[in-house]
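There is one chain below, alone, in structure tokens, taken in the form predicted on its own.
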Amino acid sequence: MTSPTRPAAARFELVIPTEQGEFIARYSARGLARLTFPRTGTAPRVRPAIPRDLLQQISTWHRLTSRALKMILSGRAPLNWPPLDLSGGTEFQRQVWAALQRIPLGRTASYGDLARDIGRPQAFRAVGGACGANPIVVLIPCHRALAANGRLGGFSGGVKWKRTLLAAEGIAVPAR
């Protein structure tokens, strides 16, 4: 239960610093709200206290999440995730998220096995609308969607980045 003065919309933000750069984290009160990749330059942010209540919990979860989080990185498959709050997403986006999460480490999947699976197999479009609003990047794989006839598609995180998600993960990727 949240309380009037404490919205669950309420976000911490936290870094997380990896090899590849600078990772942003925010919670909510509920758990991981977003995560974000590393930003090229040093525009400031704003990082609100993280009221007492809050303090110990979010920091468990930022310690689950930095886990988390690097061992993907490097290619290997988490023990232990932090809570995630995907309230912000649509009943349709959190059914192509949690499809997303169902891909093992290592391998990939469709945007059209990822509809069929949602059991909308007209909605592969739609799919990769949900892929590119992942809010909780490495954690929720979208790197793992793939365009037909297995071409990368796009990326959030631009191709660059979901080339090395998928390297790290010993996934061969197509040459353009």
Contents of the next structure:
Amino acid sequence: MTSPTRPAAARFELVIPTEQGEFIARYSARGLARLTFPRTGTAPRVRPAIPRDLLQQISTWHRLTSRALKMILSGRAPLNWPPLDLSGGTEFQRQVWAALQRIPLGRTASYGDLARDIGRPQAFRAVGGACGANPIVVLIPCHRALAANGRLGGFSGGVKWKRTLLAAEGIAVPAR
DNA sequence: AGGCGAGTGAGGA
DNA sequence: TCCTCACTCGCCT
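The form predicted together with the DNA, contrasted with the form predicted on its own above:
Entire complex below, previous chain first.
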């Protein structure tokens, strides 16, 4: 056939400028597949052009992503969300990510709480791993997962970001 | 209070 | 099959 078949895994990147830097959003044909923190000191890279048949769809999603991100960064709960393409995760990871999305803005849960939420009370340690594999920072609020006894725990994007995000949501940030 | 070790489930090499 | 965790708990100073 003449229609160019895109690989199912095709991803298209757009940036979201914020006061904190440029977040990078990556879209598949199914929705937002990845959102990453601003990188410091990397050369701007060439991004593949978005095919015409996806342009309008992705533009719409990107507006939703940008607004939702900026809302959370300013401590307000987003009204609308882009569709999320979480097909890259395992079943267990998707369950953890869904549990994270149930934590309201301004609230936190411990890794143990999340493990109980998904019906695997002993899997609290694996929950940490799934949080670390979260492909969509901020919108899937892995920063709201703390260790037991209110300790901060870790963060794949760096603990500084975790503190920043918690502070933006008005959460008292543990000393460590 | 704080350190330490064992136990734990999932994922990746 | 092994190893590594963004953990938790209990026991010990």
